[in-house]
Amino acid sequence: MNKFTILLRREIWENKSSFIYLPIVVASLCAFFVISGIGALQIGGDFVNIDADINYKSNQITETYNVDDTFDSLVGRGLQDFSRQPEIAKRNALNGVYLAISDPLILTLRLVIIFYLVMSLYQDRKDRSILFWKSMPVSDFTTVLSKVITALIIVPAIYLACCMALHLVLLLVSTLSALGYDVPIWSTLWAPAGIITRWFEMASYLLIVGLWCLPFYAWVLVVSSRAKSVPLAWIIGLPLVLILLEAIFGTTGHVKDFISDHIAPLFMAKDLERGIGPIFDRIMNVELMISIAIGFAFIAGAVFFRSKADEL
């Protein structure tokens, strides 16, 4: 167990910039955007509401009037009005605001992923350090394990973390919008948002996003263990070959239809915004069970070509 923690901290170690350095990053940018929006629109709406209100005042045959009383912003008036919506209509329209700000780092993190997966076993016989790993007391079977564990849970595990920090800073931010008006701040933003159970949907979804992707993931570490140059070539290339062959001798598009569905499962981001039930309906589906197979002998596969790296 040692052994594999060490393993474990290296993939982290060596990756650090994309596995640390760049959610951060990222979501930095979002809640900065998330910031400037929200404060754009409260100064903005301010102007616009108190000139409207003088240039209105100035048409009439009054003395004197009061600034302050007239003074409203469109953040304020727009909370007001989302205040008195259905729970269910509040509830979905804060889902949409969430998943839209953490869609950067999830979309990012897919990119990550497959890009750690192409480089893994590839560069350590690039640039002739596997012989090093290889006098490790280390199996071959463990060093793949570590690289799968860290693409299905570690780095998912970090960008996650980074997803709740901004969906934090976004309803710290939204609540202090909402402090200077008549509005009932619990029912209004932070019950609709359900934080708590949000980040653990988020987690079951990458979860089983990882799982439901585990073919095409291996199928990376299968050519990574055995390509001897363009790695991205044999990884786009074969299955373009199946989708080919398959157009010309058949009709059926199963080979199309899977290949796709397991390297862009666009569909769960539609399960996502439903909640955790059609998340969790996803365990229980036969495709999810042949998809881990396949992903199991891929990993085999590519304990197999590592073992025989040295003598390619």
Given for the second form:
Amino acid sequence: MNKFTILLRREIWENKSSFIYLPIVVASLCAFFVISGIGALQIGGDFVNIDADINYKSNQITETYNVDDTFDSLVGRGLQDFSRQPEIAKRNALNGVYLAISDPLILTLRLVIIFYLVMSLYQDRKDRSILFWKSMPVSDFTTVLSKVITALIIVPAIYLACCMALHLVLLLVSTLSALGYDVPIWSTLWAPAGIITRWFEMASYLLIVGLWCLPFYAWVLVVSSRAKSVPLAWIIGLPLVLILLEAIFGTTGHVKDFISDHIAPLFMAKDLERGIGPIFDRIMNVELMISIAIGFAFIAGAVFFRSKADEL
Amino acid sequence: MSDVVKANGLTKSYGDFKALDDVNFTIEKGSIVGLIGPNGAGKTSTLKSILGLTEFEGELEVLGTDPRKGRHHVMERVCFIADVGVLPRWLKVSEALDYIEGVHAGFSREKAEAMLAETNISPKQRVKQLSKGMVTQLHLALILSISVDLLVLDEPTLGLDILYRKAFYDQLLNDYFDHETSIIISTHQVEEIETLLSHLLFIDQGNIVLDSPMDNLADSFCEVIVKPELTDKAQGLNPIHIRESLGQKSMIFENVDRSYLEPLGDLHVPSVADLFVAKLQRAAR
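I've shown you the form predicted alone. Could you give me the structure of the form predicted in complex with its partner chain?
Let's see the whole complex now, leading with the same chain.
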């Protein structure tokens, strides 16, 4: 086990900038925009007069304000109105906010994982360092497995930690800025945000989508372990050719559906908006098992090519 | 069991081309073997077969097991340096130490750190910040700190300047060699390792053309600087190699009794480099 831990650490060392620094930078930028946005309201709100009709809409309730007031007091009124909303409405609204703020991180995560897998069994053949790695008593299976676990668990866990930090910042900043107004903090901002539940949801979402897309991840690994040059061209090219062949000669769309079904979810973090339940329902079934099985078949292929691999 | 490597009918084909053609040899425990041959002779194929890095036909035993059973099993008792500059450029020196300590039971971190302390390499540096010579020092320090039964060096000093090459072999002999571990070195630069070797294997076009302990060379081979008037007589004894320099002819004889040769001129043991040229020209004929 200790041996496997060091293999995982090796992956982090090699990819420190995209695994560690990049999510911290993205999370910091998100936090900066939140803080500066709310800060600007706090500082400037008193001096801005608003004279307008504002439609305030949340779920089923629509209210129209006739405003002739400072922006600051408007925010206060908005908050008070929000605190009187039904529980479900508050939850939905905050759900959207907390998810939206994680979106840039999740999207970055997906791109980082794909890029990482593309290079993971290719780069060391290109720079010949494969000869060093192969001089160590680590089996090709263990090597490939360490890349899979890194992509499925380690990197998502790091990005999730950044999401959690970002959520805490949002919670803290929104709490601090609401202190000046007469609203019950717990029932308005804390309870409906339900961040602990949210974290569990995100964690299982990341894991399940990872498993669901395992055929794609593992296909990338196969190409990475085999391609002599431009792995990205193979990764995109071969599935495209398959889809084209199917379109020309086939009568069904199974290939196309399978391929798009197992790639698209990577870029649809919005799925989470309805909670984790529907996602479970959608993919926790035989299809997920088939996906995992196909993933393992590709992983076996990657191990096979890795065992034959030499410097390029 | 004193044989570290035993090859019997080792053959490696790429399509019709035979990189190794029915090769037989054994490597004894504690020996330092020079595997010497021109480019494309089959050196790398031989080494890769021993290391379990490639498929082959025939029989091959490395430390009593078939390397085809798995490279990672071989690597528990065998280590290799493929050539310089294969350490990943992003790797930090301290990370390299952590990594090998984590995956290799035979690694002594203290030993590696002690060796590195004598160089200008600091643990915080990355491989890409080191000069080519320093990368070799690092690689050697890492590998020499692993206790294994067989060390394989494939062109370990290629592209290094003479100072580093010399230091490399000095370190290999002084810090490492203990008559327990066996070493196989393949190289072009025969002259530099001549004094180091205990056994010679010449390979050409997939065949072993010479397999001899260094100590036996003097028994089998003799170089004569032939007196000009005796050239014809010397030719009659079938020299395997004739070289002309500064108006003098020097000839190398194989398995010719010294009593025949002594009257012809000065006798001495040919250098490995001259022997190499002699044997390979003969093989090419």
